[in-house]
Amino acid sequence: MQQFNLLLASLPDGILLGFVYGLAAMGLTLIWGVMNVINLAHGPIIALGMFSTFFVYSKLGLNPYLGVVPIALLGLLFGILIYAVAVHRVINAPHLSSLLATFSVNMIIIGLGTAALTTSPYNVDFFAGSLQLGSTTLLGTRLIAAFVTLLFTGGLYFFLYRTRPGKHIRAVANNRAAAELMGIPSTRILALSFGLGTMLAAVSGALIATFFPFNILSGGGYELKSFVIGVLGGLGNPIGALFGGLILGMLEGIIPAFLETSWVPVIEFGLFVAILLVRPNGLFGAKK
């Protein structure tokens, strides 16, 4: 009966974090799907989004929640940044160069952020009230967050499917030889599809950081969840990725019920594995 109780508890509380871990692999996913790139500077970014709402929220006293759109148009730029430096250059070699590019960037980060905020914990204090369901609270940062995630979800789909740049973006995805020709400018759409990942990334960051302390460092395991939830969802198919982190999130609600939490990593990555091993496309297939 306690298990019972406690799987009540934190099931609901696992799934909804499930949306925004889905956010976070969607940008992980598209960049992949789109240009073949592991973006391995994906949990710096995730990390840069914390400390925007961190600044927005305690230096210019903004809602955090409005704060993500100039939050999601500066990470549009960052990302057309990054990729123009660092990784159009190699967008065409073998996947090593991309790999250490995009790594490289994660290093910088990693270290300017470290100089200039340190490794101490922040914390965005920000309460939004909790909606109480039986024995169940949830809470209303939670709530709002995965409001936000559906409606990212749902910009993303109309952008892909009902819009020239995402029907471009879809194009060069699936032959970029052949968009090409049909003349499609392939280099700024990848740098758009590089982009949008890095937005998704930091209003995903932007959103954890209203539940848990966050420093610099704190993006790498929401960048470890992202590999996980796109094995799941299957690796370029944006909208798959948020059924991924709903599965996520759903198992990390589950298993504190009945075994320590330190096993929860290790049976995240051992479905990743067994995903691999077995359907290596995803649950969902890969789309393009």
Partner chain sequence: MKLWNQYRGLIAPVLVVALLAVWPMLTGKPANRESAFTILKAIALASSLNILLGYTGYVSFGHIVFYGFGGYVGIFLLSGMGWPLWASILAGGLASGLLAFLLGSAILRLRGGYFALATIGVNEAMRAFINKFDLFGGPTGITLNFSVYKAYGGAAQALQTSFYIGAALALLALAISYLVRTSKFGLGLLAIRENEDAAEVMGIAAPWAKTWAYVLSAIVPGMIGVLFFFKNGNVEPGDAFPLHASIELLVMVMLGGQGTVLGPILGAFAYQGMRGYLVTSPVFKDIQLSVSGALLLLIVLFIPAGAIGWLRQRVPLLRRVLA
Second form
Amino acid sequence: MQQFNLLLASLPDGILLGFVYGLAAMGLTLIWGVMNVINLAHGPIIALGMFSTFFVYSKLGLNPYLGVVPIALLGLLFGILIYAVAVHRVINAPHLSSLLATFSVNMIIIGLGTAALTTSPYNVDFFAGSLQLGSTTLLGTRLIAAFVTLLFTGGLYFFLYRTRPGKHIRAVANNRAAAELMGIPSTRILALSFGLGTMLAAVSGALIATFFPFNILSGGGYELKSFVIGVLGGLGNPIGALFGGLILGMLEGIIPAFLETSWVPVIEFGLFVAILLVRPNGLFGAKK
Amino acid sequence: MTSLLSLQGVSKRFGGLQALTKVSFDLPEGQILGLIGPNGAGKTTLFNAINGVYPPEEGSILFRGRDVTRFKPYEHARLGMARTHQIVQPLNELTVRENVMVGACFGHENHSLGQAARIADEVLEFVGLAVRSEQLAGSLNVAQKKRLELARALAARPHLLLLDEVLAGLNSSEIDGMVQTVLKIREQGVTILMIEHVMKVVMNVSDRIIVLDYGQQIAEGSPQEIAANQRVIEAYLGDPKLAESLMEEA
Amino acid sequence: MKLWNQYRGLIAPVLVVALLAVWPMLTGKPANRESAFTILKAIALASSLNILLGYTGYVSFGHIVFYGFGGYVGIFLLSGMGWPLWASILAGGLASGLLAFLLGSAILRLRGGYFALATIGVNEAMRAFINKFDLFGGPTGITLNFSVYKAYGGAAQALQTSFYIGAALALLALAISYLVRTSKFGLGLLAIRENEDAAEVMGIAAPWAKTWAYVLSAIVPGMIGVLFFFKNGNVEPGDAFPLHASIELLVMVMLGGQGTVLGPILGAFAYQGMRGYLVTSPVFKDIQLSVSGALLLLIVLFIPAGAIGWLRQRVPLLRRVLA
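Target state, the form predicted in complex with its partner chain; input state, the form predicted alone:
Starting with the chain above, the whole complex follows.
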């Protein structure tokens, strides 16, 4: 009974958190799907998203959610810039090159970020009300974050399936060489995809900032979670990432009711490796 | 007459596509068997089934009297089967000699590095790549890469050699050179199964020919029989005049 | 003459390690011993990783797991079971080798990015697990009792001994790397690196070869782990499985040139030297990570073959000397 109460308290929270995890993972998996690049600068970009919200709220004194759209745009531009500077030259090179290229971007951001912002914790102390359901309290910030995630997921889906550049992205993801032969400007599409992936990461960071204290290194944990989620939902499948995020969020809600919280990472990463081995295309991916 | 390779009812399916349907044949030792058919007929798939890249779902493959149906590609290689690829697969960052040494080292004769280097030099001389032996394989042109494919396979001193379109993409003088090489290989007693689109060559070189169409084996026989076979003419040769000219070649 | 031909590629590596080993004694400064140890450790780890990364072409992002796991096993035996240092070091190496064997049979089926991700997962799962594993002290780890050092002539003498063992392990890593590189087994690995499917068609039992390459690349890191944590006096999960250290190793291999015996040595020197300079430089101290990142990016983008690879491409004559 006690466990059940614990579960009631932690599960909804976990699920709401799962939405935002899913959003972060969507960015990672989009980039993977389109260009087969694991973006190791993902974490620092999430952290930059967090600091952007801090800036909007604590420095400009605005409602933190007013920052989401400008942060998304800046994220998009920043991603395109990263692609142009660091990724484009190694897009056809062996995996190690693109991994190290994006990792060097990670180092550059973390280095400058540490110098400018230190590694002491920052906090966005924003309260957006709460919703009482029986004995369970749902925080407004988390509900809003889940809602924003759904908006972005819907937007991404619409963009990928209903617009011309979106269709081009899917074509390039499917077969870059063939897409090029059809006259699709693949470089522009790759840059756009990288931009979109970065945008999603930045927005997820912007939303997470209202949940927990953070510093420039905080993105790392979410980057690792994004890997786990990406594999759960199928790398390269952005919509699967949302489901993967929800599964991870649920696990994080369920496990503490039965085991110590510190078992969560053991189970998460164990599951991650197991799924990679059994179904490398994800739980929802087609079996090759 | 002993068969080196014998297929019985080999079938292979990829999802909804039936790539091979009950292919059966015997390849006696020392012969050249030509494998022809239109694009997408399943020729390369048949090679992949034979050497274990995509083992068949049904049927059995006997090689030198052993059932090798479920063997991995490297197990086939160790029994003395070697192949070339239609799309060349050079080990780009290794030198030409090292590429060929790989073939000698890991084939059924299992040579040491020193022996493999000697064999590699012999084979490279034989295929006419000796002057390039220190070059990186990635720097060769297409015709040279084709020869490298062949050299690697030969260095294994195989009992059976699977040749997948070694002539494709070569100009006519290069084709003549390659045909001479293939004939010399046969003289050394190597059994050959070859996929080839250059009809003139298949007809001239092969002892027997098998025709595949949509994964089905539609004909088997001597070059003359194949050239006269009505089904083959319809399915593949299309143009009866072409068939006639082929018969003359044969 | 034949012997000379066979082993001449080892001369430069052996000289470098020997010089590093005597350098602190020649200069008489204890601080130099610490710098030399750091470089020797980097050489040993990077050369080991190179067997998997450079020869076999599999990018491991979590190679440090073998350092941490071996280190834990060895320190546990040393501290909890009273094993002598040499036996603990051996046991740490064997434990890591065994871990690699078991892991390798499973995750080496994955290719490219999937393998890289799996190695990150393995490292993180191991860290999280050790954090929960009471036998190894959970989150606080294992701290060596000071009396342990008595058997080695006191702490100061133990540090000195550890330094020479470190040099020996660096040599061992280089010897393994060299023997693999010049063997038939190594040729098979290179073929797998270039084209795994074609390699299998040519008769290379890729699953077997990859697993043994993985095992060989894991043993010395396990031994180095034991030695380092012995010298350090304690081991805890954060120090044993730092993901960024795995990536530093990749950078060293990449800097010097993957797939060569000398490359990781050069990379270890360059990387540690650069770090040492940046951390102490008044201009770059605060943004040293960014400067390293920018340099890494320049290398990845413009000289992806690394220093040794670049030299080998430019000056073919050097190919004979630069193994």
